[in-house]
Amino acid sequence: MLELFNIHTYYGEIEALKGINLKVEEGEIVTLIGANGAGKTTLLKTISGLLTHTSGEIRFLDEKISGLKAHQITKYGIVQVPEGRKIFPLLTVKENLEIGAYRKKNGVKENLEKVYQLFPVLKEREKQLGATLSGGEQQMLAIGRGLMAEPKILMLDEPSMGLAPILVEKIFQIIKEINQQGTTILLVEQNAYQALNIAARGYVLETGKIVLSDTAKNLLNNEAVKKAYLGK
């Protein structure tokens, strides 16, 4: 579904991505793990057109999307849920969700109902301002807003960040459910153990390079990964 070939991305004179090769098959959950500053968020922003890569090629469903602007890339069904949630605090829950469907002319009501089925608490809070929600509810709102666009691939950036352990479990269960309903997922996550437990495959990023890629099961059992990312 998604392929990256030798991608290089710079922040000014600093090379943030150094020859990234990566693929995501339709229906998969693929996770990117790595320390802060490894280039995970930069990689998602490069795919979604928020950052421009200086060389290499990105293809989606075998069509070249390199060089397109972010608003053009969303038309392909590539949707990013950003780190830090980035909801609109002074809009209601329902208004936040409707913004996610700004490109759609039909089916908005049906999509709202699907999101409310996945996140019943958002239905209960649909008239509340985004700022009044808890951290976990805001994360659910951010994911729900992404789903309103009917993504073919949903890119999630640190969805468990700052959440209590019980909410982390819930968020990962929901991600798995979204995938089972047919949405391909590219997941950036510092909680490597949880991410690898729901993923099919994983990539390990260090200082802008992919240093390891394998099935999630093999990465969970890899001694170097255990030591560096799993606290074992």
Second form
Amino acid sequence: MLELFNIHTYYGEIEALKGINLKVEEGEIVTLIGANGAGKTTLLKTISGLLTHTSGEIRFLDEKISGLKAHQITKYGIVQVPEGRKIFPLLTVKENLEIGAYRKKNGVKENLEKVYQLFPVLKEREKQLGATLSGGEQQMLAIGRGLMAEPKILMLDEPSMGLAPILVEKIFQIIKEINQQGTTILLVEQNAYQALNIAARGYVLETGKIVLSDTAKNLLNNEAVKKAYLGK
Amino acid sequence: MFFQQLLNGVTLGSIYALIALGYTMVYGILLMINFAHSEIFMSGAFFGYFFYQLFSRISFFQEKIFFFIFFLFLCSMFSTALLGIFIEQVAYKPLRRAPRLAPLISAIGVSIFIQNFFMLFVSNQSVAYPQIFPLKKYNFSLLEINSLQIFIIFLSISLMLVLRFFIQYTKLGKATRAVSQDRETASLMGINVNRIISLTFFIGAGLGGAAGILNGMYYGSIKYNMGFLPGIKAFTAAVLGGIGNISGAMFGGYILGICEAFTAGFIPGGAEWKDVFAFAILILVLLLKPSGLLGTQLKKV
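Output block for the form predicted together with its partner chain, input the form predicted alone:
The complete assembly is shown below, putting the previous chain first.
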């Protein structure tokens, strides 16, 4: 479904991605794990069009999407939920969700209902400003906002960051649920254990290169991964 | 006397508020002061003048004062709005990633260019502004109001209400707010950020253009350098209300207009000092509440 061939991306002079090859099949949860600064966010931003890669090619459903701008890429059904939630602080919860469906002409109401069903707390807070939500609620809003666009693939950047353990559990549960309803997921996480637990496959990113790729099960049992990312 | 000065202040404030909206909207989106906005305001006055000359020759508009005024404002505001977009495309967009000083210098360049354009191609003297509709005076016990004042206040408030509605309830309005809060995330929502920036210049310049015509009608003459003082006062109004905040710009415009009118009316010799008072108020507000009267210091999430 989503394929990356030999992607190089620069941050100014620094080469942040050094030839990434990656593949996500329809219906999968694929996770990308790695330390801070490994290039995980850069990779997502490159796919979503916020950053442009200098060489290589990105294909989505056999169509080349390299070089398109972020607002054009959303048209294909590729939606990124950014790191740190990035809720619009001065829009209400409902407005945040509506903006998520900016590209949609119809079906907005139905999608809104679906999101409220998934996150009833958002319905309760409908009229509150985004800034007034707690961290967990903001993460739910960020995911809900992403779902409003009816993505074919949802790319989540560190959804568990800064959340209490009980909420982390819940967020991963919800990601799994979203996947079961038919949305493909590319999940970037520092919480490698949780991520690998719900994923089918995983990639390990180190200093801009993919050093390992395998099924999630194998990665969980891989000695190097255990040592570096699972703290065992 | 009090009510009479209040009326003068509200009339003046309406014009300031319309101009201030252009400053505050552009600042809200680009964090940049569009110093060419005063020239957009001036251009609006001149466009109004041209369309007046044109429409006076069209027989359709004879005796149809409502259509005359409607199309005069519509065409002039639209032309000014296009000028606003043009300035953004030519002078600001190429510099979007440049240091913040660069677009500022570019804005000053555009200002000088537009002023000289009107000076060379129209006149370097004041141009008498046509009286578009007959001036009628209405006497009440407390104040005297004329048809032009009613028109200025009515049109300004209507335009501001339309803007409020647009920003608050329409899809594009929400997208505009989203872009002003977080440009990168807004583009992830599928919003074409460049288009929203153009839209902002379009609306801001259109309102500034309307203010230019109203200003010309109110004072009876226009000149190529007429933009400077109202421009800087409207900028003051925008800062006073909290720059980037749309309600703040309207509020600031009226506060400034009323203060000016009261200074001119109640302080002996105040007319010459009214500008000094206007800026003294600005400095006071900035000392006591740097974010402006309605400004928020809310951190982005």
